[in-house]
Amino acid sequence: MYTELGLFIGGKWTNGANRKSEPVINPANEKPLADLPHASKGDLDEAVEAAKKGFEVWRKTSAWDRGRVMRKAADLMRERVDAIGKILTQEQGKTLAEAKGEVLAAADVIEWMGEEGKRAYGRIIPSRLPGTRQMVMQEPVGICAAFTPWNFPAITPARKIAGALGAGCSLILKASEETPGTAVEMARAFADAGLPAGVLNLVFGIPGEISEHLIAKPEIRKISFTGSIPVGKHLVKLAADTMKRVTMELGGHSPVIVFDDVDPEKTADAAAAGKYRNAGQVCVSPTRFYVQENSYNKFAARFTEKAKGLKLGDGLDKDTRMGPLANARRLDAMNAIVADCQSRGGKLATGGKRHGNQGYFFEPTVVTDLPDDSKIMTQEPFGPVAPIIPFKTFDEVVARANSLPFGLAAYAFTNNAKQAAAIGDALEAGMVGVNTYAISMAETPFGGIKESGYGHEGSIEGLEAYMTKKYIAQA
């Protein structure tokens, strides 16, 4: 049911012969799925040379023809969604329904950006000098390198692949070594769609070694990274040495503000569904729940009821509603968070411990009565632990929601139109959902502020991130 893994360089697949490798582990049972070959420095240099050749072909390919190839790749992913979804679930753990939904969303991103490449418009600036034409042209930035994490093995690579290829760039993608099969299948879809050799290259290995080697290459003119804030800051420093353009999509800690003019139980149903999606391993996951006092008890009780009712299990089981965490590190992190909550006087409404003794399962957890300076209120949990805290006034909760150095996503729920506008304006985040958790689509910009990074993926901003502007004055 899994897939054959390999490196994809210059349009050719390379297996693990005479290369270092590592096992890919199924987080539901801790059993190995396959061995993943690592790229050597020679492989990386070959990928750069392949990307140079690919770029020369792709940049001269019309936006219409680029769009056709990208749409074909997206269609192949849709045709193969059942197979790719099973691969994704086996290596990452999320439910099969979530995995298939992610693959389809990734296909949408690829198709949308292929279409948007046709609209990479320049402009004419009226000249003050007779006989002079002033033009602004959009051009692909060049060879790009992208680095993606394990929590969304399809959608995160898709955003980077789609932006780069839609703009006319070539790309070297280092996808996560823990969830490589999905990226391998995406690369196969592009190859089968007729993408010229070298336009998309896929490598794996020790993350720090690969990023440092590729970012030092002067041929690479843009990098895009999704991951933790410390690693993002390190890569920005590396990129500065050769003045590479950078897109950083880093961590978050999304506040959810629930005002007392909404139905607390209906709002809790949506909140629990959003929180426990992918076991909370989502960068825009709702993670700090502030509920106005009059609604607090009903909201907390209903949210806890929903958490208790979630069936844990292998994501391939149709009855499973929450799969395992992706790796053993997340189990350790959840245990540390719960221990800190308890040491700070927090009350466990449900959960709080590992589920079973095989697989990386952790119970859906709800914690109440926490101070604002506790670990879970100040650090991104990235797991199925939800703190629920009461608040009194608008100004108070805005100050608490904006108090952290993160600014990726934020959410608020109110039936008051004036209050909805006010909270949308007041929250400091790159993406704000008012009465909705649906903030990530192919046609909308995805990105954060403050230490959550800068730059955007998706929408026209995601295309422009891979383009440069050239001004031409012609007399």
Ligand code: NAD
Contents of the next structure:
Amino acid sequence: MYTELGLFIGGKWTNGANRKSEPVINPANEKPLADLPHASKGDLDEAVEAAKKGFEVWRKTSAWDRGRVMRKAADLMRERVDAIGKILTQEQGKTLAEAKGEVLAAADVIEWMGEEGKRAYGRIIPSRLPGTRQMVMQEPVGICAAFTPWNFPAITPARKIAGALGAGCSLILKASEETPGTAVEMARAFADAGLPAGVLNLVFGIPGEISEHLIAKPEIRKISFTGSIPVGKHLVKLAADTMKRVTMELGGHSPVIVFDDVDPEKTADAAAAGKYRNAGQVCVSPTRFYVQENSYNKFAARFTEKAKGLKLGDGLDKDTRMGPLANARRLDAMNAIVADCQSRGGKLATGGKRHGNQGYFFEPTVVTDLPDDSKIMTQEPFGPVAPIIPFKTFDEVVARANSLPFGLAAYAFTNNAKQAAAIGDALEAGMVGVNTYAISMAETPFGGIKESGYGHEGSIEGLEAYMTKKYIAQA
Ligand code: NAD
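If the one shown is the form predicted alone, what is the structure of the form predicted in complex with this ligand?
Zooming out: every chain and molecule, the one shown earlier first.
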């Protein structure tokens, strides 16, 4: 019911042959799903050679023909959504509905970038001299390497694959060892769609060893990473030695500001749905709820009621509304956050502990009455714990929202048009949702500021991230 795992190098699947391996665990029952082979250094070197050959073929393939292959791969993922969704749920834990939605969103990103590659326009700059041309050309940056985490096993690899391939680059992807099956299925869809050998290569192993080996290669001209801030900083330092281009999609801690001119209960319904999606393991998850004092009690009560009503279970069960956390590390992190809340006088409105003793389930949790310097108000929770605290004025809440080193996403809810414009301008984040949590689409730029990283994925910015500009003066 799961899938056969392997490395995909130079258009061929490899497995076994005395390679090291590790088990992939289903977080809903802690049982092994399959064994994942690790790439040796020789495999990685082979992947670089394959990517060189792949780049030579793909850069010369017209954007129209590249777009055709990418569209076909996207369509195959759509046709296979039931099967890929089940694989994703088994390895990651999220509900099947969320998993299928993610696979379809990933297909959209791939189709969109395949289209957008046709519009990688340059420009002509009027010349000072007659008979001369001044041209700015866009070219693919070259061979790229990407490293993706376990919380979105389809959409995060898709953003990197789509940007690179849409621009005419080849890619070596190291997807998460904890959720490899989805990436394997995506590579299969590309192979079945007719992608030339070596354009997309997929490897797994010890993350630190693979990134160090690949990033040292001068042939690789760009890296893209999604994950935690400390690992991002480490990879940027490695990339500096060969002056590689870098895209960093790192952690956040998104404030949600609820002004008291909106319906607090309707706003709480949407907030709880956003917060507990993927059990809170989302980099743009709404994570710090600041509610204006007149609405505070109603909002907190309704949010808590919604949290209490969520049915936990295996993501494959159709009644499940929230699955397990993706790994045991998240359970430890949630326990530490709740202990810190309690030691600082925070009140547990609901939840606060592990659910059951098999599978990495943690209760949907709401905490109130917390100081701004508590752990959950200052560190990315990456789990189903929601702090709700009151505020009085616009200026006060903006200062509190902007006080952290993160700047990925931020949200605000108000019915006052002037206030909506003002809060959109005031929040320090790469993405701001005013009266919405829908901030991530194939056609819109996704990326952070401050320590949440730099560069974008999705939209035209996500294609340009894989292109260089060349100026040609022709006399
Ligand atoms: P982690 O920081 O060790 O790993 C995060 C991701 O980076 C994993 O996918 C891991 O495989 C990868 N990684 C780790 N070291 C690497 C290296 N040297 N080279 C290349 N890849 C490397 O820890 P974790 O327990 O997996 O996650 C902890 C925190 O990371 C979370 O609490 C969250 O804040 C953050 N995170 C963010 C995202 C995101 O979407 N931005 C995704 C996953 C995790």
